[in-house]
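Only one chain is included here, represented as C-alpha cells and corresponding to the form predicted on its own.
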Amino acid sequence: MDEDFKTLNSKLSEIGDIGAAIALMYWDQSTYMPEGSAMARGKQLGTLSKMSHEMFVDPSIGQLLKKLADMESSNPYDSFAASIIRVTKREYDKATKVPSELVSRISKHNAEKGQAWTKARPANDFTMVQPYLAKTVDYGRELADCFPGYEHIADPLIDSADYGMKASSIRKLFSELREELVPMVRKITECEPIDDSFFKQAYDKDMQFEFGKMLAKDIGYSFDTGREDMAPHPFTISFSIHDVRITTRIDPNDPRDALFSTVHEAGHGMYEQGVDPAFEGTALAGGTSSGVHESQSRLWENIVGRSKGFWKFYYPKLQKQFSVQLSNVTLDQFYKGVNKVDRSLIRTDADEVTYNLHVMLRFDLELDMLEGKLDTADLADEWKKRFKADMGIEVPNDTDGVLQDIHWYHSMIGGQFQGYTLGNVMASQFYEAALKAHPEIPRQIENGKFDTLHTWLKNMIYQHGSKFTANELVEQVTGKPLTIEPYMKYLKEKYSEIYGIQL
C-alpha cells in the first residue's frame, strides 16, 4: 500500500479516536451525567472539538491529499482507496473554510444549551433556552458565511447533513408532498376515528423496555456491539463500528412510544453496525447522510414495524406480556391502533400520514429564523400559530410545542429536520427495490424472520458507509433518482385498506 495513503489513514484514525471521545461524552451527557456538570462538559467538548478540527485541517492533510490525487484517479471510483481520498478531500475542503475557534465556540455553546433544554422542557419554560437559541441562529449565519456564494443562507448547513441538497430542492420536494398529503389527511380524518383507548392505561415500564429490546435484537441489532439506555429524546450514537448505542424513552401509560422508538433507533444502529469493518477510523465509517440514515430507521419502524405481518407474529407475545390490558383486543384492533391517523402535537408520536407536516413546519421556521424573518423571541408564539394553521389543533404549552424536539437545543438551526422526510421517501423506494429482489420478504416478516431483508440492506446500503452520496446510493440501489411515487403508493394502499376508503 502507498506510504502516503497509509499515513493519511493513520492520521484520520487518530482524529476519529477524538471524535469517538466527543461522542462518548455527548452520550453520557444525554443519559447519566449529573445536572450540574453542564459548564464543565461544555468546556471539555469545546476543547476536544477544537483539537479534532485543528488536526483535520492541518496543512499536512492537504499535502497528502494532493500527493494522492493520481492514486484516486487511477483506481475505480468505488474502490476503497479512491473513496477514502475523495470523501476525505470533500470534508477537508469544507473543514478548512471554518475556523477552529468557531468550532470550539459552537461545541461549547451546544453542550450548555442542551443541558438547559433538559430543564426547560419539563418546566414548560421557553425563556430558559431562548437566549441560547438566539445565539445559535447567530452561529448558524456565521458558519454559513464561511461558505460564500451560497444560494440560500441555509444551504451550507443543509449540505453538512444531506450533501448535495439545497433549500430550493427540499422546498420543491416538500411542495410535491404537501399537495398529496394535505387532502389525504383531510379525507382520513373525516372518517370514523379508530379506537385506540386500550393503549391509554398503565403498562409496566420494565416490561416495555425488555419487549423493545427483544424486538431490536430480533430484527438484527447486535447487543454484542451495542446497548440500550434511556434518554429524554431517543437517539443513536456510534463510537465505532463495534460500539453503536441506542436509547429510548418510555411512556408508562402508552406502550407505542417505547415500542416504535426502540425499533426506530435499532434501524439507525443496524446501519452503523453494518458498515464494512475495513472503514473503521476513516471518513467512510458512518452513514452517508441524514436522509439515508432516516430511511433505515423509518423503514424498520414503519414499513416493517407497523405492518400487519409484523404484528401477526409479535402481537400474541405482546398480548401475553400485557394480558390485563390487551386480552380483549384483537390483532386487527391493535394493528389499526398503531396506525391511527390523528393530528397530534408531538412529532415523534405522529402517524405516517401527518408526520411530514411536522417536519415541514420545523423546516420553514428554520429558514425564517436564518433569513431574519422570525426572531427567536417570537418563535414559541409563531410555532403555535402555524401549528394551528397546519394541523387544526391548539398547542396548549411549550413543552409539547417549541420545546418538544432536542435538535435545535443540542445542535445548529438549519439542516436539522429535512432528513426525516427525505428518509420516509427513500425508505419506500429502497423497500420497493428489496421486494423486487426478494418477493418472499413479507411472508418472512409474518414468521418473525428478518435475515433476508437485513442482509439485502447490509449488502446494498449499510456496508458502503459514506462511500457514495445519497443521490448516488438511491440511483445505484433502485435504478432511478429519488422520487415520491413509491412512498405515496405505499401510504395510499396501506391507509385505504385501514380506513376502508379510496385515497
The other form holds:
2 protein chains.
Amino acid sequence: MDEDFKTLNSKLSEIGDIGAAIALMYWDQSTYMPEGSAMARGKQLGTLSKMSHEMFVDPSIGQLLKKLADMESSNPYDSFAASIIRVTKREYDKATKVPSELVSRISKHNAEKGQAWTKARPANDFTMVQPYLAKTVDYGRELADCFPGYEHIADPLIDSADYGMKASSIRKLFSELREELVPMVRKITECEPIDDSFFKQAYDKDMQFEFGKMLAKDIGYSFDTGREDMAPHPFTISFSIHDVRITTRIDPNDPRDALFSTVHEAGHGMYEQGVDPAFEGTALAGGTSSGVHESQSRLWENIVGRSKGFWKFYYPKLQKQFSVQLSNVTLDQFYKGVNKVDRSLIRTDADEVTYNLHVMLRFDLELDMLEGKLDTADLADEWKKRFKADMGIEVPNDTDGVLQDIHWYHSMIGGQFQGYTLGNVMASQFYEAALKAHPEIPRQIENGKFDTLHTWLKNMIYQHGSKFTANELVEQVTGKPLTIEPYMKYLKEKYSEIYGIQL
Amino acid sequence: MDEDFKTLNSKLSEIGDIGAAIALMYWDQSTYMPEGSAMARGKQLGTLSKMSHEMFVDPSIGQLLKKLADMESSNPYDSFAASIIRVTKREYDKATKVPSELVSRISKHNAEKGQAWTKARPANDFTMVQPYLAKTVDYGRELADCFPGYEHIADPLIDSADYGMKASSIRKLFSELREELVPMVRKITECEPIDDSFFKQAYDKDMQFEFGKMLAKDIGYSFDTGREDMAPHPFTISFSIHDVRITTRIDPNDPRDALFSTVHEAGHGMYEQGVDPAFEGTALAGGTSSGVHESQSRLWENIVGRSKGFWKFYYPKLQKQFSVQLSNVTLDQFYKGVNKVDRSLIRTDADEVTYNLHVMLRFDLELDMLEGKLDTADLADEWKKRFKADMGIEVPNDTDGVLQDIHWYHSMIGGQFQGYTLGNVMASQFYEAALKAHPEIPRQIENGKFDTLHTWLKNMIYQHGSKFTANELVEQVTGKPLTIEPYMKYLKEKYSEIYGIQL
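Can you now output the form predicted together with a further copy of the same chain? The one shown was the form predicted on its own.
What follows is the whole complex; the chain from before opens it.
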C-alpha cells in the first residue's frame, strides 16, 4: 500500500481515537456522570476537541491529501482508497476553510446561549434568548461566507449535516409534502379519536426496559458490541464500529416512550454497527448524513415497529408481561393506540403524520432568518402564526413553542432539522426497494424474523458508512432520486385503514 | 504569577485532561463496556496514553522546569508553587530517564503476559507464565538501571508506587511485623472458631448495594462528585477532584463483600475528593502514594467500619433490612462475624490479622527475585513453602497460590504489594493521632457521626494531595516516623477482646 496513504490512515485513526474519548465523555455526561463534575468535564471536552481539531487541520494532512490526488483518480470511485481520500478531503476542506478563531467564537457563543436557554425555557421568556439568536444568525452568515459560491446561504450549514443536499431541492420536496400532509392531518383529526387511554396507567419500569431490549436484540441490534442505558433525551453514540451504544427514557405511566425510542435508537445503532469493519478509524466510519441516519431509525421505529404485523407477533408477549394493564385490550386497539394521530405542540411527541409539519415549520423559519426575511425578534410570533396555519391549533406559550427544541440554542440556525423529514421520506423509499427485492419481508416480520430486511439494509446501506452521499445512496439503492411518493403511499394506505377513511 | 509557571500549569492541565479521558476509558472498561469493544478500547487507550506521555516528556516541559528552579527555591517547601515544581520535576525526571523504547517493550511484554495468565490461572499451570516472569525480572533490572545510584535494586520500582520508601526500611518494618503476627495468628486460630454461618445465606443484591451506599454517604463520601457502580474487582478512580467514582461487587450469599469493599473504596474516594481544589489538573491532585492511599481505605474499612461502635449504630438498621437473615443474630455475634480470623489462601479474602502475612510473602519474593536469589522457575514451590511456614496451612494448587493476584502478570515484579501493609500500619498511626486530637471520635462513631474524623483527615492528609511524600506526611501528622506500634496495639486490644485471650 502507498506509504502516504498509510500515513494518512494512521493519523486519522489516532484522531479517531481522540474522537472516541470525546464521545465516551459525552455518553458518560448524559448517563452516569455525577452533577458536580459538569465544569471539569466541560474543560476536558474542550481540551480534547481542540486537540483533535488541531491534529486534523494540520497542514501535514493537507499535504498528504494533495500527494494522494493521483491515487484517488486512479482508483474506482467506490474503492476503499478513493473513498477515504475523497471523504477525508471533503472534511478537511470544510474544517480548514473556517478560521479556528471563528470556531471558538461560535462555540463560546453557543455555550452562553445554551445557558440562557436553560433559564428562558422554564421561564417562558423568549426575550432572554432572542439577542443570542440574532447573533447566531449573524454567525451563520459569517460561516456560510467561508464557503463562497453557495447557491443558498443555508447550503453550507445544511451540508454539515446532510452533505450534498440543497435548500432549493429540500424546499421543493417539503412544499410537495406539506401540500399533502396539511389536508391529511385535517381529515384524520376530523375522525372519531382513537382511544389510547389504556396506555395511561402504571407500567413497571424495569419490565419496560427489558421488553425494549428484547425488541432491539430481535431486530438485529447487537448487545455484544452495544448496550442500552437511560438518558433524559435518548440518543445513539459510537466509540468504534464495535461499540455503539443506545439510550432510552422510560415513562412509568405510558410504555410507548420507552418501546419506540428503543426501537428508534436501535435503528441508528444497527446502521453504525453494520459499517464495514475495514472503515474503523477512517472518515468512512459512521452514517453518511443526518437524513440517511434518521431513515434507518424511522424505518425500524415506524414502518416496522408500528406495523400491524410486528405487533401480531409481539403484542401477545407484551400482553403477557403487562396482563393487568392489557388483558382487555385487543391487538387492533393496541395497534391503533400506537398509531394515534393527534395535533400536539411538541415535535418529539408527535405521531408519524403530524411529525413532518413540526420539522418543516422549523426548516422554513431557518431559511427565512438566514435570508433576512424574518427578524429573530419576530420569531416567536411567527412560530405561533405558522403553527396555527399548518396544524390548526394554538400555541399557548413559547415554552411549548419556539423554545421547545435545544437545537437552535446549543448550535447554529440552519441545517438543524431537515434531516428528520428527509429521513422519513427516504425510509419509505428504501423500504419499497427492500420489498421489491424481498416480498417476503412483511410475512417474516409477522413471525418475529428480521434477518432478510436487516441483511438487505446492511448490504445496501449500513456497510457503506460514509462512502456515498445521501443522494448517491438513494439513487443507488432505489434506482431513482429522492421522492415523496413511496412515503405518501405508505401514509395513505396505513392511515386510511386505521381511521377507516379514504385519504 | 510568573509566566513560565502559568505555561507549565496550562500544559500540565491539558495532559491532565487526557489523563481524565484515559481514566474514564478504564472505568468504562471495568463497568459498562460491551465485550466486543475490547480490541478497539485497547487501541484507543494506547493512542491516548502515548499522546499524554509524549506531551509530558516533551523537552519544553524540562526547559520550563529548569527556568522555574529559582521560583522553587525562593518559595517555602510547602507552598503551592514550590510543591508543584518539585513534584512535577520528580515525575518528569522519572518519565524521561526511562527510554520510551523500553516503556513500549515492557508494555507489549505485559500485555502478552496478561493474556498468558488468564489461561494459566484456571489451568493451574504455572509453567505457562514462568518464562514471562523471568523476562519481567530482567525488565525490572533494566528499569532499575535507568536510575543509577539506588540502594536496592527494588527501590526504583518501589518508588513508583511509594515514593521515598526504601526496600531496606520496609524490610525492617515487615520483619518486626512478621515476628508479632505469626504467633498472633497461631494463638487466635487455636481458639474456638467464630460462628459466621449466618452470613452464608441469600441477601438481596439491591438492598446490599443500597445499604453500602448509605454507609459511604454517611462516612463522608460525596455522591455529588462521585457515584458507585458494580465491577468484578472493586476500585476507585478519579476523572477530576470533582468526579471520583467507586465500585463494588456483591456476593448474593454473603453481605460482607459488598459492605466492606464499599466502605474501603469510599475511603479511597474521600481522599481523592478531599484534595485542595486548587490542585486540579496539577501533579499534586490525587493521593501521594499507594501506602497512604491504602491507609485511608483501611482506616475506614477496618478501624472504623469493623469496630463495635460503628455496628452499635448500624447493626439495628442492617438487621431491619435483613430481618429474615439476622433477627436471631446479636450485635456481638455480628461484630465477631465481621472480624473472624481465618487462615485462608486468598489475599483479598483475608481478615485484618492474616492479611499482612499474604502481603509480606509477596514483597519478600519480589526482592529475592530481583536480587537473583530466587529463580522464577522455583517461585511456585517457594510460595508454597513460605506460605506454610507463615500461615501454617498447605497451598493445594497454584491457582490459589502464586497465580492468584493479577499484579505480577500485568505489571512489574517489585513495588507491587508493599503499599497494602504500609497502609495498614499507617492507618493505625494516623488514627492514634486523630484520637489524641479528638478523643470524642469513638463516641461520635457510635452515634453515626463521622464529621470530626473526616474533617481531621481532610485537614491533615486529604487536602495535601501529593504535596508531601508518605514519610513526610507520617512525620507531620503523627510527630514520629512510621512505626508498627500503634498497629500492633490496635490488633492486640481488638482481637484479645474478640477471642477472649491475652495477645
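By rigid core we mean the largest C-alpha set that fits within 1.5 Å across both forms. Residue numbers count along the first chain shown, from 1. Just so we're clear, the structure is a prediction, and the values are computed from it rather than from any experiment.
Fitting the two forms on the rigid core leaves the C-alpha of residue 96 displaced by under 2 angstroms between these two forms.
Taking the rigid core as fixed, one finds a CA shift for residue 362 of 2 Å or more between these two forms. After superposing the rigid core, the C-alpha of residue 270 moves by less than 2 Å between these two forms. For residue 166, the Cα shift between these two forms is 3.3 Å when the rigid core is held fixed in the overlay.
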